[in-house]
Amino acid sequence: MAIADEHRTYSIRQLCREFSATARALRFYEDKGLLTPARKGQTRVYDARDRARLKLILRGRRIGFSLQEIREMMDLYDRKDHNVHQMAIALRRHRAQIETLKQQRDDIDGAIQTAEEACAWMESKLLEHRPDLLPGAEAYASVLKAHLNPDPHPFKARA
């Protein structure tokens, strides 16, 4: 990503391209009051502040924060105190979100293991009683059939 110039402006297309976002998403964030681009006629003109806020919004969404949580953290922004209050709140929320994400990862790993065990059990039962119903059994059967019943006249002209 390019480094933002304090006085530079951006079109919606430029920000969409830079952040792999859609114009619809940017307009949605504007409707929610998270972005406040200037207008030149019908054209939205984003400044460095909007660009920085978009970066924070997208990062927050990726981490799993709601738009309300992102708004609350961004509303604490205050250059006078070097954003220390904002950072203290954001740090606590990020640490809590990390724990939530780790728990979700553990839950997903457990679900995958349970599903794999279920698949292994079903495959063993099908192998025992109806191997023809196993996934890939038809492809295996056709290959096996071709090897067991080769064409007796491979060079014979077909009519």
The other form holds:
2 protein chains.
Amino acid sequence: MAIADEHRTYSIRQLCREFSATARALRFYEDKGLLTPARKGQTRVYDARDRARLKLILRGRRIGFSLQEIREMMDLYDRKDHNVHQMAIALRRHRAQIETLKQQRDDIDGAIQTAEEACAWMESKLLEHRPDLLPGAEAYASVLKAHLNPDPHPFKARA
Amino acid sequence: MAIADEHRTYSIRQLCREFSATARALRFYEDKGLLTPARKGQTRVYDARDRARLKLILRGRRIGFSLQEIREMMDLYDRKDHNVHQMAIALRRHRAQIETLKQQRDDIDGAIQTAEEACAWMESKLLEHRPDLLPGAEAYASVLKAHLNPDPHPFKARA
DNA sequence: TCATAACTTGACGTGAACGTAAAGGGAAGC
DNA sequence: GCTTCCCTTTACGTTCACGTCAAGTTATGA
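For comparison with the form predicted alone, provide the form predicted together with the DNA.
Zooming out: every chain and molecule, the one shown earlier first.
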């Protein structure tokens, strides 16, 4: 099964369906040098490596990287001529990258928190006035409500 | 001091410097209805609320939201006429939002992990061949190295 | 064999988020 | 009064990541 996975090939449509991408996007990524599928005649044939790269591309895009950045990262990883000086540079870049990623994660955690607070507030309001409009998880709502201060509007500039 | 902060005003340049944004961007956000600074004559005067909103805008952008999405979120929070039906809808939207945020956080955690693995691999390589090129944290490097399997290239398609 | 679908390349279009002149107003300092 | 600086608006330009035809080629099934 590892072998089957390792040597399987995929059509463009298969990958599109699997990752909910469009063929246009895959061709675009190829155009930008992020993918290099084989050809059978003139149609593209993707292998496991292409698939893995596509996965990384899409993850990178979800995170907010540009295709350019993603390409640079993959190029870095792909280098076989691990020139030590370049590696030292790459190392510094990676460290910086990690820092910005952590910053981004903090941003997201913050956003999740304010969104959850807003949810809790709305739930308590709904529970109070129109509990019939609440979707299933009343238990969850009441739990959250218990964790809240009496009635603060959740969006007073938390400078 | 709370009062001072609360009633302070800011020029466009002050906010730009504080948040490393451009004046063009702030005016653009205003154009899109995300900011509504007061005017003194024809020059913009931002208050604490504007500042808080700007902060949220920038965080949203870092996370990857479009200005449109950010605007909708802020409009939601700002609503004073908390119509219960709209609130029920908003609640569902927020829940979905939270899910995608969590997905995004997982993506970021994954990226951080692969980046850290790559760092560790590069560090072990440098430590082995050119320890002189390593930046300060050799202890960290050796610790990481100890946690690694012998010598795997860190980027073999982890499908 | 013929249609139909899926693939291809190429070229132009598009929306978002600004950048970048161009042209001018108003206050401060010399 | 003149310069300088910061502010303003208007408007066109740009980059990115594709979308969207258009037109042609190849594989598949009736």
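Since this is a predicted model, take the numbers as computed values, not measurements. By rigid core we mean the largest C-alpha set that fits within 1.5 Å across both forms. Residue numbers count along the first chain shown, from 1.
**Q** Rigid core aligned, does the Cα position of residue 31 differ by 2 Å or more between the two forms?
**A** Residue 31 C-alpha, core-superposed: shift of less than 2 Å.
**Q** After a core superposition, would you say residue 70 shifts its C-alpha by at least 2 Å between the two forms?
**A** No; that C-alpha moves by less than 2 Å between the two forms.
**Q** Could you state, for a rigid core superposition, the Cα shift of residue 96 between the two forms in Å?
**A** Between its two positions, the C-alpha of residue 96 lies 7.1 Å apart after core fitting.
**Q** Upon rigid core superposition, what is the positional shift of the Cα of residue 116 between the two forms, expressed in Å to one decimal?
**A** A shift of 17.6 Å.
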